[in-house]
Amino acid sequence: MALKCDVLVVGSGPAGSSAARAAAKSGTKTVLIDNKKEIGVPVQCAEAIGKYLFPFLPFKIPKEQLIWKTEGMIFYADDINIERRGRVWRSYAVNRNDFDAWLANSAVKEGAALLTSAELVDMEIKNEYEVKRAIIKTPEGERVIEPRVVIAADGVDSTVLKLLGFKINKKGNIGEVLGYELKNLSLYNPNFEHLFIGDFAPGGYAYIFPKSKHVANVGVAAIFPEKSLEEYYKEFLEIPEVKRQVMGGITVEEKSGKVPIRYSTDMWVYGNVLLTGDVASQNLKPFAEGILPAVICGDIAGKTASDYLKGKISLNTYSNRVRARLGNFLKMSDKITDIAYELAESETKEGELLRLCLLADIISLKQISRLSETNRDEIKEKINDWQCSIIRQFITTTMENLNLFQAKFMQKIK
């Protein structure tokens, strides 16, 4: 006998659990399925979330989920390093297995039915991508679910998209990540995330993302690898700035995965199917930050599905709602993607330095485009100009604060 529901959410990552939570909270009968036996396992990311996105979240993240705070990022390329701190550069580390489990439990508390070890294997589709039935493989045998709306939140290897007839994972659309959690490290400045650009991470970057004073996620992310990621990872660990920190490190677990760089499809709505999270490439470039955007967009997907089923709106409203909430971020992300993609194909030192400028956001996108025709020395001069301006700004601010302090002090004496 088929299980009928209002909303079927495929995938219980941040996007799927957030969508199921929102749909169930709105009173719709919601089923959340995941092919994994345990939610959040295995972890397939570097586990960092940007603090700047907190005001856009549909609910607060409990303090116990925020296990480590970083004040900024340090970028390395060639013989240059640049530090960015404050504002958009602040972030937290989370344990994704705990974080994902908390999100899924939040959905269950709102009334969603959670089915684990439940793999979507087929769908009965009518005209214009209307899903009528979903065939689910479980340890007890096949189950049939009849949803009115399907929310696809099953990542870059989306089964939903494949069953709808789309070809995904085209070369260059997906970044590959080989990463590990390491302990017993001698981290340099553990209150900063460290990003490295070089031929050890073709088209991407390598990273050390601290989770404590002596624990960090360490890995390489590549878009156009010509060798195995294992080889690139070994090269990365031999860089002096890296070797000093990871020497003697002990591997806790692997955290490799894939990340969407470009859109797999042109739209986020097909028939009665909404795409959210990585399946919709709703991450923010240049860092492909996806955890909190997935939570935000998943919540919008769940609320949109509920409002549609109540006859209030069409499903196409979903895209407008996402862009109303995260529009400025997504527009900038799309612009950065185009430039980053061109730079990713460059194997020159000039290309690496320009990617440094892009990641560290030290010059405008127009300037990066103009500098793509120049040589290494000119790019370095531009970087040096920026560093000098930061120093001047720091000195000016310090003097202003000192003068203000002296004025207040003199007033107290009088």
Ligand SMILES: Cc1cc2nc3c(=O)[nH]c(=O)nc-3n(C[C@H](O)[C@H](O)[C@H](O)COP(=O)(O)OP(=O)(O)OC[C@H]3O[C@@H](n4cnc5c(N)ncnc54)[C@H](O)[C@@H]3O)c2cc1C
Given for the second form:
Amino acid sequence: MALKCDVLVVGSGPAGSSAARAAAKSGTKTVLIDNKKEIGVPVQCAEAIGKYLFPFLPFKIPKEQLIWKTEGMIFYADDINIERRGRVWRSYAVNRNDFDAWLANSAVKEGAALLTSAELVDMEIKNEYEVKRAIIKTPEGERVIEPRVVIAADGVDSTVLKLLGFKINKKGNIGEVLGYELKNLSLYNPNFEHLFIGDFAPGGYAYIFPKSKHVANVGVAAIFPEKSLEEYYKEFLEIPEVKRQVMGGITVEEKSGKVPIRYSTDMWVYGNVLLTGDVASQNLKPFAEGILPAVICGDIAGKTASDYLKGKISLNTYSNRVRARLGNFLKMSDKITDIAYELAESETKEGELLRLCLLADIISLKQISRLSETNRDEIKEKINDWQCSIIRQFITTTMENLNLFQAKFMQKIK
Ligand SMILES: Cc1cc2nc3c(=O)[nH]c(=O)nc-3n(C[C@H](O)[C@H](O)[C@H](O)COP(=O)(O)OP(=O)(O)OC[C@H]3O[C@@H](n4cnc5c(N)ncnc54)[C@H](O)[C@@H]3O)c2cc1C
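Can you swap the form predicted on its own for the form predicted together with the ligand?
Next comes the full complex, this chain leading.
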């Protein structure tokens, strides 16, 4: 017999669990399914979350989930490195398996029914995009679910999208990442995330994201690979400043996967289906940061489904709600994607330096466009100017603080 529910959420990653949590909390009968046997396993992530997104979250992340704190990012390209710290650059590391399990559990606590080892394999669709029945493969056999609303949160390789008839994973739309957790490392600066631009990561970047003093996620991400990612990874590990840190490192586990770079669809709502998380390319470029945007957008999807079922709004409200909450970030992300894409395709040293400027956010997008016409020396000069202005700014602030201190001191001894 078919299982009837209000909301079927496909995929219990950050987007799906957050959606199921919100839908169940609002009183709708919610079923959350995932094809994995154990939620969050295997991990396919570098496990960093930006602190700047915390104010946008629908709930607080418990302290015990935040296992390591970083103060900023250091960017490397050619012979240049740029350090950014404070404000938007602070991050935490999480253990994605624990994080995903905690989030799925909070959906269950709100009343969602969670089915693991449950894979969506087919859907009965009426009037183009109205999903009437979902066919789920489980170890006990096939199950049929009849939902009123479907929330597609099944990630970059979405079965829901394929069954709705979309062609996904087109070349250039997806970034490939080969990453490992390594332990026993001699990290120079474990309080910073390290990003490297170069031939070893065509169109993307390589990274060292610390999880403790001696443990880090290390990997290469590429949009336009011309050889295997394993070869790029080996080349990356041979860079002197990387080699010194990873020498003696022991691989704990592989955490590779794919990230959406461009949108696979024009909209986030089709019939009675809402798309959320990686399915909807709701990640923030240039880093393809997707964990917290998925949590935020998933929450909006869950609440919208519930409000719709209560007759309060139309499902199309979802896109407006996402734009109202994350619009500025998404708008900037879209702009950056277009420029980063062009630079990545050019594959020149100038392009790499400009991508460094873009990632480190040291010059405006307009300046980047203008500089794309110029040569390597001029770009380096611009980076140099920026670094000098930061030093000047530092000296000025230090001098102002010293003067203030001196004035206070003189007042005291008077
Ligand atoms: C190597 C790598 C490193 C990354 N590093 C970072 C990082 O450091 N910081 C960051 O913010 N983002 C990072 N990301 C991106 C981030 O992991 C994603 O943006 C995020 O996981 C998106 O969440 P989601 O819930 O949309 O999808 P997912 O986390 O992919 O969850 C989708 C779920 O759906 C399930 N599923 C799929 N198909 C079916 C089906 N047919 N039936 C049932 N269930 C199904 C899957 O098993 C999975 O559990 C990284 C990605 C990769 C690949």
